[in-house]
Each structure stands twice: as C-alpha cells, then as structure tokens.
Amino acid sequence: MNKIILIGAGNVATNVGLGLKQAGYEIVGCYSRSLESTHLLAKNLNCILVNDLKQLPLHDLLLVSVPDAAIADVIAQLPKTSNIAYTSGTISLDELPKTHKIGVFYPLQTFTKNKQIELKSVPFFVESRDENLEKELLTLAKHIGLRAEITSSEQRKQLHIAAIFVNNFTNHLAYLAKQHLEKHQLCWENLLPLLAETFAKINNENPKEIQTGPARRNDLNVLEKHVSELSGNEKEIYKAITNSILQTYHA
C-alpha cells in the first residue's frame, strides 16, 4: 500500500500527507473542493492535483480527510474497487456505505496547517470490516507512528470524547483566562509558567492525585468571592467545574 491519494486538503490531510511522504510513501495526488488549499498541498507534496473523483491516478489507498458531515457523501463517489480509509474520530463504520471497502485511520492529535506534527508521537487507531485492509492500515500506521492499535467504532468515539475534554475544552479555558486578564489590564504571559507546570505534572502523575485549588480544599469562602466577580459564561463555567471538583473530592 505505497501509492496514496489524499481526499481533503485541511489540517489533518496536510499533516498526515507530509508524514506519510516523510515515511517513504508516495502521495500520487490530492483532491479537495477548495482549489486554493489543494494547490498548496499538491505543491508541498509534489503530487498531482486531482480535479475529478471519477478520474483518479493509479493508487493503493484513498485517504479521506474531510469534515464528518461530508464523509459518507464523498465515499459514495469513490470507486468501489478502491481501498478507502477515513480519519474521523466520530463516524462509525456502520454509518457508511457497505458497498465500499472502508477502513479507519484515525490519528489522535490536534493539527494545524502551519505547524507540522511529528507523527511518530501520534497514536493511530485502525478499524475495518475487511480483515486484509485492517491489517494493511495497521502496518501503515506502525510505519509512521510509535503507537498503533485496532479499536472498534465505539472505542474510537469514547477516545474522541476524552480528547475533546483534554484539548478543545482546555484550549477554550485558556482563551477565557486570557480574555479575563485582558479585561483587567493584566498580562497573559504571567500564566504561561503555571500552564507549563500543570501539563508537566499531568504527563507524569494521576490528574486526580495532583488536583489543587480552593475547590479541592473545599474553601467555600474563596469560591464565593470568585463567583461574585464573574458573569455570563465565565461564571457558569467556573461554577460547573467547581461543582465537579467538589463532588469528586468532597461528596
């Protein structure tokens, strides 16, 4: 499975495509509805820009990295004789056409186009109803990453939910903290050493065991003062997370 065509030219396709190329795989073409993104990715990968899904160059695998809502529609347009894999964390195989040979090639990481991730540090999760395709995808994942395993659609869904907590929610909390400091003419950089230490500790210890702060101490006086200073979404988020911590340690 050496010749690969990328369907999609967004954050995931860009990073996975570059990672596959660096691992020695041949990206023979890429396709996307966004011509600007496709031109850029084709240039970076030195591959053909595909204009029509019905006229694909010779390939071993079609790797689909498009928004979840578009996956089923895109796959329905692809040749039924092709090996197909998609990179979503949420779409179950049961939601997709059974007329095609389809697998999952899910990298559990957050990607942006302007920062290439070292894929050897990324865990990959593989699944397929076709045993041979599943083995091929697992081999592909192991060639470019240190961790790769077969998981069911249900397991993948739960991994994605946990990833939302760790990545998307954490990032949003950091945004709220930055916004709060700017509102009070304070410098965001003052929090960066704390943020770095928080993640350093999480990397090495059980998060439950290293929880600190007024909610962990059950310091209701401090909590009430904080809540009185907040309003809107900030207040509701502060209260919701505080209540979760109180229930975890003081229920």
Given for the second form:
There are 2 protein chains.
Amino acid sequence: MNKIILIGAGNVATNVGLGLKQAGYEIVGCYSRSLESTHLLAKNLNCILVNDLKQLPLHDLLLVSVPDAAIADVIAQLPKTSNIAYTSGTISLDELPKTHKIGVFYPLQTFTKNKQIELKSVPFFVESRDENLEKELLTLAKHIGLRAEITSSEQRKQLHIAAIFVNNFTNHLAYLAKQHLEKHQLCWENLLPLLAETFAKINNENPKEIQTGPARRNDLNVLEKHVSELSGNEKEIYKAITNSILQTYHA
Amino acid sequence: MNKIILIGAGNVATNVGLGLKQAGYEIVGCYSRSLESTHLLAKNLNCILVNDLKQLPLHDLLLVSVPDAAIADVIAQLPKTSNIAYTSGTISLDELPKTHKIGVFYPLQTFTKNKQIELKSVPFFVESRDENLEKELLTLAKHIGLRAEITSSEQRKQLHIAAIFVNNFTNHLAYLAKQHLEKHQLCWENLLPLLAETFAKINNENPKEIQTGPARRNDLNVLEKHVSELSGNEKEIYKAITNSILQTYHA
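Mind pulling up the form predicted together with a further copy of the same chain next to the form predicted alone we just looked at?
Full complex below, order starting with the chain above.
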C-alpha cells in the first residue's frame, strides 16, 4: 500500500498527506472540489493534481478527507475495485455504500492547515469489513502514527464525544474566560500561566484527584456569588459544570 | 519589607514561601494550625516554627495563606501594627477587619504542594486601602512574579471567575472525558496528544477563531446523536456548552 491518492485538500488531508510523504509513502495525486487548495497541496506534496475522479492515476489506496456530509457522495463516485479509507471520527461504516471496499483511518487530533502536526504523536483508529484492508490500514497507521488500534464505529463515536469535551468544549471555555476578562477590562494574557499549569497537571495526573476550586471545596457561598455575577450562556455553563463537580465530590 | 512570616502552610504558602526565599527575602518564621505541615515548611524554609500568634518574631510582613473561611478570624488575632497581606482571589477587602493594615497579594495560579511553581511565571494582583502597603506589595510582587498590577476586589472577583472557567472547569471536562472513555473500554492516554495540541492552540491563538467541532459547523445531526448517547451531568454539560457555541457562531 505505497501509492496513495488524497481526496480532499483540507486540514486533515494536508497534515496526513505531508506525514505520509515524510514517512516514505508515495502520494501520486490529490483531488478536491477547491481548485485553489488542491493546487497548493499538489505543490507541497509534489504530486499530480487529479481533475476527474473517473480518471485516477495508478494507486493502492484512496484516502478520503472531505467534510462528513460529503463522504458518502464522494465514495459513490470512486472505483469499486479500489481500496478506500476515510478519516472521519463520526461517520459509521454502516452509513456508507456497501458496494465499495471501505475502511476507517481516523487520526485523533485537531489539525490546522498552516501548522504541521507530527503524525508520530497521533493515535490512529482503523476499521473495515474487509479483513485485508483493515490489516493494511493498521500497518500503515502503526508506521506513521504514535500507535494504532482496530476500533468499532460505535467506539469511535464514543472517542469522538470524549474528544469534544477535551478539545471543542475546553476551547469554548477559554473563549468565555477571555470574553469575561475583556468585559471587565482585564487582560487575557494574565490567565495563560494558569492555563499552562492546568494542562500540565491534567497531562500528568488523574483529573479527578487534582480538582480544585469552590465547587470542589463545597464553598456554596462563593458559588452563589459567582452565579449572581453571570448571565446567559456563561451562567448556564457555570451552573451545569458546578453541579457536576458538586455531585462528583459531595453527593 | 524583607522579613516575612508565613501564616498557613498549605499549597500557596509553600510555593510563595519558597519563591520569596529564592528571590532573597528572609522568611523569619511560619505558623499554621497543622503542626505537621508547619514542621515540614519550617524545615524546607529553614525558619522558626511559630507556636503562638501573640509572640511573633520581628517582621515586616505577615503573609496569610489560609482557607478563605478562616482569613477574617486569623487576621483578627494578628497585631494591628503589622503589615498584613493575604493571598486569596475571592475574599474582598471589605469583608475583613478595618482595624488592621491589610493588603491583597494574589498570585493567579494553581498550586500543588509537592511541585514547586516558578513564581517568575505567575502574575500577581495587589490591593490595599493603605497606600504605603499597596506600594510595597506591588514592589514585592514585581520582584518575584511575572508581572504585578493593582486590581480592585471587584476586578479580582472577575479574574477568579475567569480562572475557574480555565482551570476548574477544564479539569472537570477532562475528568468527564476520562470517565466516558473508561465506560466504553477506551484508554484515556489516547486523548493526551489532542489535549496537548488543544492547549498549544489556545495559548497561541484567539480561542474564538480556532473553535472546531460539530457545534461550530452547526452539524445538528451529529449533535443530536451525541446527546442521545449521554445522560446525567455529562448530557447537561454537553447541551449547555453546545448551545453556547451555536449561539456564538450561528445566532
């Protein structure tokens, strides 16, 4: 499984494509609906820009990294004889055409286009109904990633939910904190050392054991004061997480 | 303001005491209700163990780092002629005896007893009704910390709320994610690379601009599926933060 064609030219395709190339795989071509992105990626990977999904260069694997809503449509256009893998955390194999040889090749990471992520630090989750394809994807993932395991679509969904808590929700809390400070003429940079230490502790210790703060201390007086300072979504989130902490430690 | 006595021997007292000593200040003594903690701290700081708040060695500053609920009581026992500062983010100057010369010396960081934090990376917030004391605390904080500014009790409360979002709540989200993975026989270590990248991005970019995920994409189909997988506090938190993201980007 050496010759790979990328379908899609977004953050995931770009990062995985560069990682595959650096690991010695041959990216023979790339295709996406956005001509501009495809041009850029083809240039970066020094590969052919594919114009037509019906005229693909010789390949061992078609790696599909397009938005979730487009995956089924894109796969339906691909040759039934090709090995196909897609990189989504949410789309289940059951949702895709059974006519094709399809596998999951899911890197659990958040990718940004203009910042290359070391794939060597990324865990991969693979799955396929085709035993050979599953085995080949597992080998590929083990070669380029931190580790790789076979994971069912059901487990992948649960991984994705946990990833949303750690990434999407944490990022939104940071946004709310920044907004809150700015509303009170305070500077976001003041929180960055605390943010760094928070992550260092979560990374090295058990989050349950290192919880601190008024809810952990069952300091209802402070909690009540804070709730009265907040409104709207900030207030709802403060209350929901505080209730959860109180129930975790003081139920 | 060179000779300092620490009142309290918890995480904050230990870290600030060690930082002050390393910056060349003289810790002349320490006192706390817990004899074991005080012994350990006195040994670490090579200072006198104070047994009685009525018999304090010669000092320029009494630095009070005790639980919020005990601050007013402890301060009431201290000499009215002494310079006193306390390290809490939540207690307002108004809540404390006006009979004493009191200032705030608040390091915005999360401290762990067995892990020393570099005070040079910590921003300090100071306040006092006594102009001289305020000036001296500002100088002290600038000397040992990352930066220092005079901040009202009202602003300090808002800082503390923002800190709760970034530290306490982020840590609890990590706990929920870990629980969720374990419930589904998945390994928490799989999320650590994502956690590291999440932190790096929040630290370097504007959280509002780097938000990703199904709520950011307005992918109601995925959101609905996830909500149906969750229950209890996890579900309430998922819904509250998701609503907030939807309203931030799609209102």
